[in-house]
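Read the single chain below, which is given as structure tokens and is the form predicted on its own.
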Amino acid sequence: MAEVLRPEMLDISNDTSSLSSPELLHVLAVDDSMVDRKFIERLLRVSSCKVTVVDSATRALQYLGLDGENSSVGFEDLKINLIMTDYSMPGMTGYELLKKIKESSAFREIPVVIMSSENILPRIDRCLEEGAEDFLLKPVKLADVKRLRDSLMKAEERAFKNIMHKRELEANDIYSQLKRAKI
């Protein structure tokens, strides 16, 4: 009779590289103002985030590969945990970028935060209704960034635990099937 494999002996991959690392969140920051770009980049880096900055919504779409052209990075290498974008930019607004991201099957689950120096309630409501995670008034504060980071890390941790739990259940199921089959 063949040896019965216990769940811990089964070759269920524990490779979690496809899961984002809760230690270093990757944020795509979009702002046409160089001063605001540098400021948000600094806040994010101080908050232990990896940051990619671009100067327009069009460049953000290019980076993500959503412009119909080739992405600046390989899609399989691209892991963005959060997109923070200015609302008022020439060419394409942050709201329009939000809509394009939420229409994308590859990126719709990525939280998008809109930033603006204008506190216009209908604009804020429209962005939140379209799926924005949050709407921050400029100047963005370190506390805002830390709150977002902590919230994302908790969500990432929950997702990781759910996947690991699912793998454990699958391993137990395989173990039970093998045991019943007396393999």
The other form holds:
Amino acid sequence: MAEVLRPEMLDISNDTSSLSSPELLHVLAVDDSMVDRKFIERLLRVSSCKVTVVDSATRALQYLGLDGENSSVGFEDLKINLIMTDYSMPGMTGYELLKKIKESSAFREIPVVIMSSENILPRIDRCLEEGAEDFLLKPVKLADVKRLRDSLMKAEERAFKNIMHKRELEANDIYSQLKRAKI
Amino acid sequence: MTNMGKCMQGYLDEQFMELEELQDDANPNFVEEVSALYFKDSARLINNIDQALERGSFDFNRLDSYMHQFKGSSTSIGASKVKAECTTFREYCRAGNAEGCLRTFQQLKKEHSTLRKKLEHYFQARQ
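Next up, the form predicted together with the partner chain. The previous block was the form predicted on its own.
Whole complex next, starting from this chain.
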């Protein structure tokens, strides 16, 4: 009698740590101030995030491959979990960058957080209306960054668990089919 | 938390302490590095503003823009006195008060220079 493959024997495990669990969050930070770039980079690293920092909205678009030119990074390889951008920047502002990201089919789902030294309510409203995830007053606090990271990790974890649950259902389905097929 | 001592009082605010909290054994010179960046950046801004003021033409928009940057980085490092002078300067810009701008800028440069010296001593003492 052939051995029945039970779900536990298939490569599906309830122990998710042995599988590739959610990677470190990768954050793209955009700020024209070199002091602020150094600061935000440190805040993010202390919060266990992978960080890419650029000095302008234009460079951010280049990095994402949204500037119309060929990007150096392969689209498929680029995994950004969060974009944090300063509001007031020469050339393109953080608000304009936010709009461009939300217009892009590849990146519109990525949460964008705006940072500003100025507590201007109409500005905050405009950013939130355009789809910003959050608006942080500078100087940004470590607590702010950790809060963002935690809520993103929870979202990633939920998405990951959904995938695992789906796989489990599929495995059970295969198992049932095999069982029925066995005469 | 490092004891900054009485000499730093008023010159640096809680933000400087936040920066110190971000230091660890793997990154023991973080604050000094930020400070170096700050003084490099502010030297550039001071130079730009000096030149703009020397020309005699008071382009208040441009001056305000420089000050916005200066205030921003001063805030990030916790340089409270310098930050206060930046705010005053911007108020004079908005009022179109050239004399006020000039006066404030002199004061700002003094505060900036004092802070630089204090931080130099502070970092040396840490060695």
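Take the two forms, superpose them, and find the largest set of C-alpha atoms that agree within 1.5 Å; that set is the rigid core. Numbering follows the first chain given and starts at 1. Being a predicted model, the structure only gives us computed values, none of them experimental.
Student: Cα of I174: shift between the two forms in Å, core-fitted?
Tutor: With the cores aligned, its C-alpha sits 5.1 Å away.
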